[in-house]
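Have a look below at one chain only, the form predicted on its own, in structure tokens format.
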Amino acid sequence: MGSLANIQSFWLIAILVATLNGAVPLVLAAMGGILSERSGIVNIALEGMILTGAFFGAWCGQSSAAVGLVAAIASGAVLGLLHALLTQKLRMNHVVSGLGINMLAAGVTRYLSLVYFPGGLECKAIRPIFFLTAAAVLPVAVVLLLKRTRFGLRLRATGENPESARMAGVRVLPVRVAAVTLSGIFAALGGAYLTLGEEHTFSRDMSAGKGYIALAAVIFGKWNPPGAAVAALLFGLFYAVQSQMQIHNLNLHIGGVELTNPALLDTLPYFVTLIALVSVVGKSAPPAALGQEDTDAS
């Protein structure tokens, strides 16, 4: 009985640790997604921002983890600024812009990794507790930013009714640019966690859909930081479950189907994400001006 209790305790601890590890990049990117979308800009570019942050964090972190972290943050800021300018200055559809940035990030990181690091690369490490602390603090910080600061008030106003905000003296374009730039920084920080905090190396397409899942957490959490953080933890739990089932080679068959097949288990977080999104369709109201460009941007 004692050994069984020890095994169960070890299993629960392993699941908890894996859940937190899986949730960290999702929480960081989701907080960025909230800032962007509460300002009125749809941001499916979170995926590319995570991937770019991971790559530049590893590339510039070969000699110094601090340099890698700064480079990752800078790369996310650049992509955030690009997304803001494409959607607000050039009037590009927000989803098209986001997809374009995701494809750009995937192509550029793949090319650079093949040309400059065909044998792979290793980077210095930052203790995961740094990123875990950031993921724990950031939802509270975003709540305070949105509700207790002048910038947060203006950001929410631009996301709900930019024309009224403009009549009240708010310059919509700078607020949205700042919000999406911060969005890129937070998402890239999640990418830096993957390389500097977890893997200590870069692999192509290592973001593996985490940006899309983070955006799903934003929607599932109804554009509310604590809600999005809880949703990210839920998705992180399913990452943990599928990884632990593969590690321990558990076998479960129902109706002749091997439910614990590694290929099937890898789809579990995405399947759960889809179910979560379906469950909130029609039950949550996004910012009223979400997806609209600034008509006075020029």
The other form holds:
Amino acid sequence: MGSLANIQSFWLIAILVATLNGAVPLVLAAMGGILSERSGIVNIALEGMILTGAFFGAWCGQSSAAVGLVAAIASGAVLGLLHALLTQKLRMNHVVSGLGINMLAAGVTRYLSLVYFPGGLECKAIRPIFFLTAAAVLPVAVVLLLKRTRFGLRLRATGENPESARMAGVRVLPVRVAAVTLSGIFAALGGAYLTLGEEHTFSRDMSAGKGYIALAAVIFGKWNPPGAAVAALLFGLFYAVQSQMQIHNLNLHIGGVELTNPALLDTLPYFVTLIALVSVVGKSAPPAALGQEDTDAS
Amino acid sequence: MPVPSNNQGKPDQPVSSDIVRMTGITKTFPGILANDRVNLNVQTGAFHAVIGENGAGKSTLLNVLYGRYSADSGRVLVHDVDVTHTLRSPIDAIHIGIGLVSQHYALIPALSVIENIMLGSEPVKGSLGLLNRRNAIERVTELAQQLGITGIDFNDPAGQLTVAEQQKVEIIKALFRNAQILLLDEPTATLAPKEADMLFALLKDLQARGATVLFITHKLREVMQYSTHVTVLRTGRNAGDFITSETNADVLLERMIGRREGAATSKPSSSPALVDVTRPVLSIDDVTIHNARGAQAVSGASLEVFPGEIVGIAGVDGSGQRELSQAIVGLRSVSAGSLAISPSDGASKPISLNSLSVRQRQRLGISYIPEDRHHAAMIMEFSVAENYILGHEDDKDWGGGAIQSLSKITEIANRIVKNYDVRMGARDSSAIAGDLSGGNQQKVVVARALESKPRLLVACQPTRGLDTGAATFVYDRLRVATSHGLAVLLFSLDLDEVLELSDRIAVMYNGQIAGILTRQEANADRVGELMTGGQPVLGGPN
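Now that we've seen the form predicted on its own, could you pull up the form predicted together with the partner chain?
Starting with the chain above, the whole complex follows.
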């Protein structure tokens, strides 16, 4: 009897740890996504930012984890600035710019890892509690930033109506550049967790759609930090369920279909994301000027 | 009496009582000379009106002064300081004490009122830039008290305010930035008459406290009643500066429009129809309509429109007019009640419109002039001819099916273009619609609506943004068509237009038809009273 209770509590703890494990990068990237999108810039580049953060975290973190962390953050900031430059100065469609950055990130990290680290890229470790704390604090910090600070008010205003903000005396461009740069930093921090915090090694395309799922969490949370964080936890739970089912080698069949087929299980988080998004479509109100070209009058 | 003009080329710091001196302002947009060497001098403490028809360059001039546009040439002096090269953005304008009360770039609905007011000039505490919301609320409350503005909760989302309340908030917003010069662009365009009077009372109060007010309008009544000085613009040029007490409305009107354009005389090509004027063409019976957000926009409205009459729908913007017009043409469904049109063949039973598509309603003789020319009425990238057949692609005149005769379309469109006096330089109907002026675009829309020989025309804001010449043309065409039996339902926010054209006026208030007046019963006061629910507007001075 006692051993059964032990097994149950072991399971529970395993699921909890795996949930947090899956949710941490999602929460960090989702907070980045909120800052970008609340300022009016669609950011599907989260995916590429996570991947880049993971790679540079590992590369520069071979001898010192702290250096790796700084490098990851810097790489995210650069991609954020690039996204801001493409969308705000060169007036590129936000989704096209984001796709381009994702392809760039996938290509560059793959090339560098193949050329310089054909035998694998191993790095030092940062204790996961650091990232966990960041993921716990950041949603609160973002709420305070948006609601209680001058920068947050201006950020929200530019996302709702950049022309109104400009007429009220706000310089829209610096606000948006800052928002997207912060977005890149947070997403890259999520990426750094994958290498420095979790795997201690870089593998190609290891972001595996986490940026898109983080963006789904943003939408599911209606562009509010607490909601997005809860959504990220929910998606993390399904990562956990999926991995636990694989670890314990459960075997479920319905009809001729093996439900616990690893390939099928891998789709679980994405499938749940899809269901979650469909269920909030039409009910969520994005920032009014999200993704629109800012017709700067001058 | 002309105000002293042009001191271009003289050294800086002319001693004057003028708070604003704009000299020789020229501003061009691609293909348009919006301001042509315009001078504007505003005395400190004046209540200065800038008047002119649409397209006269009033808004451009105001935007140059607010730093949104930089002029191609000319000088701007504010407080006797040359700011020509330093006035580059609204931020610079705010710094030198200029505030704008704007219709188009007004408040952000999703932000609270207080957030809107302090945006860009936020009081902060600490080095982290924390908002000092309490300080902002205190200052705003004090300003509101001084101005006698009550009934606005500054923590509410700005989107919940009425248009009149939003305007008051915009004024507070300008004063919050210590503006001494208030710019207003058509401030009463969307206000009921009583609200407009209250707005001007508030502005006069500000003037008495030392503010300078500069406002744009095309309503001569406002100019004569409230302003101290007037500058008239016509086609981008100065057309006279006056002291209001030394001039009159006739003089101003003449300066505004110059030589009157001849009214159109050509008749529409439709022949007089034999119609039974005792049976309504359109019967609206107790309809309830929901808007896009699911809120009830029209409730229990009933109205009949008879052949040969123009029924004007008046009301403050957002009283349900838009939803009602959309429901009639088939763009929005009714939640309750019925819409019916009389059959064209003289059969006795009216045909219910409720479940019919836009195209089916068109075939029953309903025609439509949408209110938004740019987004709903035309495709600006298409040619005039293509726009002319839009919605009538299957008309037998140009083939009636999958294959259209391009030569037929061009021939017919060219003829229509000539009949409706659409001017587009040397080009024929293959000209791109977006290259035409607003007035000429609207003539194409009106031609399309009338040439399909409708029995009911739903005309929404048919002359918005048009100059007097083009508007007169549209009026004439509507009158001629009604004399041939057309029933017109005219939705307009311009009360003067409704009063001038309508045989009967239905006034909407809060989604209901508050009253129906005949031409004899109607005047601006009575309609205005119904527009505001017969209640005095809250929150004004006194």
